[in-house]
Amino acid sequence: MTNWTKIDQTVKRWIQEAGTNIRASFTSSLTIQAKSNPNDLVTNVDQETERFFIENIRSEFPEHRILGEEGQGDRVQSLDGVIWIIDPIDGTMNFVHQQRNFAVSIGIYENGIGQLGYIYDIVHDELYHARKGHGAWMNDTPLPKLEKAPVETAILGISATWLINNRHFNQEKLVQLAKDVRGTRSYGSAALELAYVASGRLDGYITMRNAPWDFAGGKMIVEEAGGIVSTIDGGEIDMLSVNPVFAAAPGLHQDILKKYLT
């Protein structure tokens, strides 16, 4: 039987250590490379941080599998067993240019069911975390269950990318939604925006393309805070594929889904 208490305590210790190492890198020169396009960046710190987690997981929990953004983990093709889904630095562009608005994101799933989720805002020392059935927390403070927010008073996390002509979705629907809500924000880190939904800093978050490491930790935390995470048509998220993701407080999720997204 999986000892989730032990895993939870271990992950929190590793995350703090990784955070210390990343903060120490602020005064060092970065090695920066582009991956799929010039705006899809990876640094030596991303790679070193992922390697740090992988080496520790393989040593402490050798039977677990790892899906990591930088490709140093396993070739995960099924959700069987315990899988760690890791983004060592979500928001690498922010990390490179701003040294803020980025986070370590980890989701741990067992047979496809989220068991533990972590998003660590290193600069502000805010660790959002959740365990299945135990609620969501920010550091040592439990997050209150999310309550319905009307569309007209909602703050929505959405990138301007999805409000102009794109091949993924009819932007006119999203433009109308952006007009109807109280305000929109874009932080450049899916993990942080999901953490902000869980904590009530945002009422909802919409994107057309998130990879598993972008949303694995945040999905778990939002759901434990009482929110709903789905595709933009209300379907189930595929934990092994790129998805359009819609996360929001209850009630608001249904209202936006019905009026703007379907």
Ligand code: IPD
Contents of the next structure:
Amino acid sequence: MTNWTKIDQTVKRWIQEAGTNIRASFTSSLTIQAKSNPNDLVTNVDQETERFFIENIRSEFPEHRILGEEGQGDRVQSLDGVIWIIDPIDGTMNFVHQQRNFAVSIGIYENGIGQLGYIYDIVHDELYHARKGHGAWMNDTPLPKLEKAPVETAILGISATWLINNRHFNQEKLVQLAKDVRGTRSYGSAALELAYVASGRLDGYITMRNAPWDFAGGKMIVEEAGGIVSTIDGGEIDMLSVNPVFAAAPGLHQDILKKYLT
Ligand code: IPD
Ligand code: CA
Ligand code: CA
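With the form predicted on its own in hand, show me what the form predicted together with D-MYO-inositol-1-phosphate looks like.
And the full complex, kicking off with our chain again.
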């Protein structure tokens, strides 16, 4: 039997240590490289943070596998066993340009089922975390169960990218939704936006393209807070692929799906 209590305590310790190292990096100069396009950035701190987690996981839990954004983990092609899905810094562009609005994100899945989720906003020292069947917290404070929110008073996390002509979704439907909600916000970190849905700072979050490391931790935390996370047409998220992601409080999720997304 997997000892989730031990894993939970260990991850929290590592996350604090990673946070201390990332904070220390603020005063040194970064090595910045572009990946798939000139705006897709990676820094030495992303890579060092991923390596820090991988080395620790390999030594403490050698039978677990690791799917990391920066590719230093395993080639994971199935969800069998225990898999750590890690984004060492989600919101790298914010990290580089603003030194805020970024987070460490970790989801730990067993045979495809989320067991533990963590999103650490280092600058604000806010650790959102969840354990399957036990609930979700921000630091030591339990997150209350999300309640139904009407569209008219909802604050929706959505990037302007999806409100202009794009090849992934008919933006007209989303433009109407953006007009109907109380307000929209875009923070540039999928993990933080999911943490905000879980904690009620946002009522929903919509994106057309997120990778497993962007949503693995957040999906767990939103679900444990009573929210719903699906693809844009209400389907199940595939934990091994890029997905469109729609997370929201219950009720609001059904209303938006029915009226705007299908
Ligand atoms: C990105 C952020 C961003 C989302 C992108 C992600 P990264 O992650 O989460 O908000 O819109 O799709 O790739 O590259 O900063 O880890
Ligand atoms: Ca990311
Ligand atoms: Ca990242």
